[in-house]
Amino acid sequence: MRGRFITFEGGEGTGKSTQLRLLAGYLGNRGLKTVATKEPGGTPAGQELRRLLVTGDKDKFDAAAEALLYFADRHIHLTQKVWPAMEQGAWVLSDRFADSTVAYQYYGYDKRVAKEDLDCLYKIAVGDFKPDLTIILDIDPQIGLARSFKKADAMAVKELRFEGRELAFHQRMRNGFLEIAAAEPERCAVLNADQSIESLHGDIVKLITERFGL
């Protein structure tokens, strides 16, 4: 039987590898096969673009820049690690997926891609390929800005690159994660991240027996 994939999306400081983490092991519980991972650097290549992509000057690469190298990651991740798990029956849980690159590079940049560019680089590097469910999680700019802060003094590597943008960028971004979903129902859900840990793991085991029947 073919695996489930499902993605995390969210602005900063959302608690998404929290949630991702919780979930999975609710999900072995229960006796599914899980595999966890993230992008960028769910694969050792993707590692090395991660590295480029979310450390350093803010100001590095623009948006067009971002958005190839976030795509080129995207097509290895898929193919050597999502895909060929998901054809052994495992549910592969990923920590961002396409919608943080149109969230990102298309709402949170002035100077954004056009999305009929977005568009035409996933269809190359992804195809007709959708997740069977996207989890956004949704809280103020602000709060989750001092969380993502706040967890990167623990950090031996600083992953802040974006965390040093404006905060309109990221008030930009949390409405294009919101318009996306608004968009596409059948596939995406907004929880409020700006809850207490195992309140928000609740309502994601609501959400995925709901959905999946578990």
Ligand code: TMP
Second form
Amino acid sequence: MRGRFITFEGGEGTGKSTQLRLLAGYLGNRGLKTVATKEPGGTPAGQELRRLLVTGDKDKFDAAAEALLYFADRHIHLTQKVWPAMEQGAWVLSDRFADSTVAYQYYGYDKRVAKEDLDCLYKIAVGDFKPDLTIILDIDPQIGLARSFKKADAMAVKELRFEGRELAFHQRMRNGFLEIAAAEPERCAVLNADQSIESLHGDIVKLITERFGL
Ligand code: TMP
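Go ahead and give the structure of the form predicted together with the ligand, now that the form predicted alone is out.
Below, the chain from earlier opens the complete complex, with every other chain and molecule after it.
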């Protein structure tokens, strides 16, 4: 595959979507073909799964059911959108990927699913493929959740299923992302998301320039 796959990860309200859009603009200005996408919901079928996953009662699925649905969305996303775009040489930027399943469904739910079972689902849905770079945006969950609730005020359909979970869930999930980054420092970089949009964008551009020699 000739393209690149860069994922943005983090808890609620870290500004991932804004930063992804800014990076896509930056790379596009440098003449690179970019595709901005997200999980869940990067494809039409994924949009249907997204509605199930992020709206409604917080207890309607347990951790295992969620993991299965997120990996189903991921497989559809990779086969229908990410891999074909990479074959065409695109830099694909995804708002969330498999680290979110480990951080939310494994760490968030306090290890109610086994890590080996998630690894097994990864093998089925993703195979040996992994991101070239994962940017983890880190913020105190209390600040992130406040941003997220404010944003939801303007949404017609409230995507607040996970925001409804207790603060301890969000703290475990944040620590989970930091553990993932510590275990794979060559793939992951952690950036402080509690700063202005412009200065965080600057940090991301610096990181991309260093990692890919642009
Ligand atoms: P978003 O609001 O960042 O688009 O993400 C949708 C929600 O889905 C968010 O609350 C995090 C959650 N999520 C998981 O719990 N596991 C996953 O694997 C993914 C991709 C998202």
